[in-house]
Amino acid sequence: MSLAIIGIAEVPTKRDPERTRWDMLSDVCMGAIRDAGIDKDDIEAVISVNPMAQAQMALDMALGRVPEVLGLKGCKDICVLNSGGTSTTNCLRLAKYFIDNGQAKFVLIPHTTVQSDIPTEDLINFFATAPLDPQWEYPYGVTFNGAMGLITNRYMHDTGATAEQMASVTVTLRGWGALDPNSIFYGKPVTLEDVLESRMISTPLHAKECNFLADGAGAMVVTSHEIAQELGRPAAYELGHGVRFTGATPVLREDPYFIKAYRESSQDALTEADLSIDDMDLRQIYGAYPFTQCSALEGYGVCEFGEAAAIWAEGRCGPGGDLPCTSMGDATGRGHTGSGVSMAFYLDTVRQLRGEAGERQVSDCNHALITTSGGSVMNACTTIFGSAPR
């Protein structure tokens, strides 16, 4: 048996305070409930994923308060998962696990985060803190944009990468996000010029080039194969795994660009799909900065080391391109809601598996790579999933 996604639901990524996250969450979980054709007390386990830099909500997740408010009748089991923007894929393994030994027909998998009422200071020091080491990086002021700002300008330096290539990653980024609904900057397309002149965050990093925060929520219910086939309901249907840890301190890596991670856990999946990454018709590309969706390329074999700067730049990666990536737009083109931002690839994965993308739809997609990372892109956890079962 294997894993299937059957039910999704989302709210737009947006910064709104007065949305609360109890509203947001109830709204994707009984959404999602609803878009899987079955009835809350079939859910058997809530498996959530941990909302960052919001204590309470955690704890109110970690000690059940999910399937008592929602009154899930049927729930026997929960549990709250953190390791940062992969914490949705290992909410996905615990499902998996669950669902293989026969503890649940039905998993529920939510995540809410509200950063607009949290101190901007508050979440400038947490994001700082959270993924760099607080002895040997955090004491010199490096924040995360000034970590990924380091790591982007050896990048450029090793591999040739202009500005402006750089730049044009954004834009298609932006370019996705634009045409879809849920994302904070729908019907906001930007221009190379836009990118190269809005402030210096962090060199070479712009400021659209950095990730800004916002509130968001999504669910997905998900099964077994078996299961989902009975049901007659379009899916995503989970075809391999792998996995690989890169390090949690970035001055620390001996890979700075992931590359051998995206490479071995790409491998490693599509290995156990029996498939190539020339049959992908799209890769999810989750890296939060613009030069992880070059080094994934590269990782993936799609193109030599060096090389993806270039094919970003003519085009090739956005909508109409014929090397889609990254339909949902990223943090950079959708807005970034914490260790949930990760939730956002697999429900858009899921809508373009079953043909439901809108203006994103990526022609004939019927298998699509998602990589997602955590911390400061720690690891790699890459899964490939078709529109049917093997």
Contents of the next structure:
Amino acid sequence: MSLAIIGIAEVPTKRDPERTRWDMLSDVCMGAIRDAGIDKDDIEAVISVNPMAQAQMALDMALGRVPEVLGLKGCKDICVLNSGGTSTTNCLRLAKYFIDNGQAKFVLIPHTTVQSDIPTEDLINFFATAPLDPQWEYPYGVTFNGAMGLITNRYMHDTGATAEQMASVTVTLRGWGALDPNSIFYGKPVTLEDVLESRMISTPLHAKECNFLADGAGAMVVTSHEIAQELGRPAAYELGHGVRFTGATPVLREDPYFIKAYRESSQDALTEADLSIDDMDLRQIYGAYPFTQCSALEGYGVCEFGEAAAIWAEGRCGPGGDLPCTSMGDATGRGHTGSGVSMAFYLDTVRQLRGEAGERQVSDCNHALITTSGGSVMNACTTIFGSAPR
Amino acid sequence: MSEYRKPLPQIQPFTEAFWEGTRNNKLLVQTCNDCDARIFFPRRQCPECWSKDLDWIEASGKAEIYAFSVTYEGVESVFREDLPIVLAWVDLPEGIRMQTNIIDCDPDRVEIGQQVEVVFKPVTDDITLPYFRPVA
Ligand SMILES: [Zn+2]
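Please give the corresponding structure for the form predicted in complex with the partner chain, as opposed to the form predicted on its own shown earlier.
Following is the full complex, with the preceding chain placed first.
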């Protein structure tokens, strides 16, 4: 079993309803195939990331429009996969199966999302009803921000993390985003005061610590390690993978901060890769809310429970720090493109491993760990990528 | 009663007893007769042992705040009149944790570990929602 990402493309994250879903989708699919250095007809399967809250686009993808519109004459099969924020991870898993059993040499994995043409009220409703229980949570006015505020509040109580330390996570994420032309916050860093003085949404979360919904698209071309090496172009090689489920409903979880899921999924992935957490040059954490940037480090074993917020506050996880984390910026530092956040995480990891991350480039980045999560962190899917096969 | 426009709980056949309980000012906790599990939220079968021999006990109505969050904005328009909304996860001594709102309180003085008690608020003829308020 082996998987390598050999081509990527992305459009900048923005709020711009003039850019249609199909405009962006076409651009990133053509871009990723060109970047891979293969012919369009070499693509033998298209596995699409389900676009959230966009029923028509989801149907277009599910019913085969992508290979038809792009004229992918070698395409043998299509599929759209949905597990919220981990949809991209599942696309990679199915692609690996297709590649391993000889069904496809090259698989295209696209994503596109426009949220700027969806009324705000509908988006609040979608993000409140999709991952929350309609009987036991929703009637109490729980929003996604509210649910994550509850967990953050208890996390700060249990760890002693201060509001300033928690805000430093967002300052750091925006620090990465400010250097990233694909971030909606490119050129727009924030200070601790900016975060702490922004409007209170759901305590302890300020507006700048919540997600900013935006539009975006990205695509990847994947193949086997062997073919990637034969092509002789820089690629990201998957070296190990692990996953744990935490539960669908926040109030019912025994491990509210997902520490165990971060620990066990990373241990499985690192064991398969025959590497240790100390071998990682970059940790990419998709949790969408700042406390996850802390609890993931605690789960990975980078530090003890309760120590991570101070590490973020010291600036060690940001650009130029000795423990670079989440150079992608996460949803708070880059803009939330629905199920596209995880796509953007993989694309940024590929850039870092290929040495193409510009001002954000982590020096000597040869091994990266990436964790994605779906729903309200119903799971932790951790993958180790390297700049070379094992 | 004026028209209630906020979302109502979507009741299932096996949760009807819970909502009948709240209508009668009783907070019920589902239990399993085979393994003694305390179950929240109520299910078709026990999530521990899959028994369908399920029962209910009446909770004391006391609880302790495990976590809370005061929401000031970002809700659907129907909830706007209630802002700020104090969301809370409360631990019942009967062994379950549930989502609720803390009402009749100063939102700035709500604390983790605070003792609270159930309050029943009829919102329609059929639905009474259980909320919690600080113990005086
Ligand atoms: Zn049982």
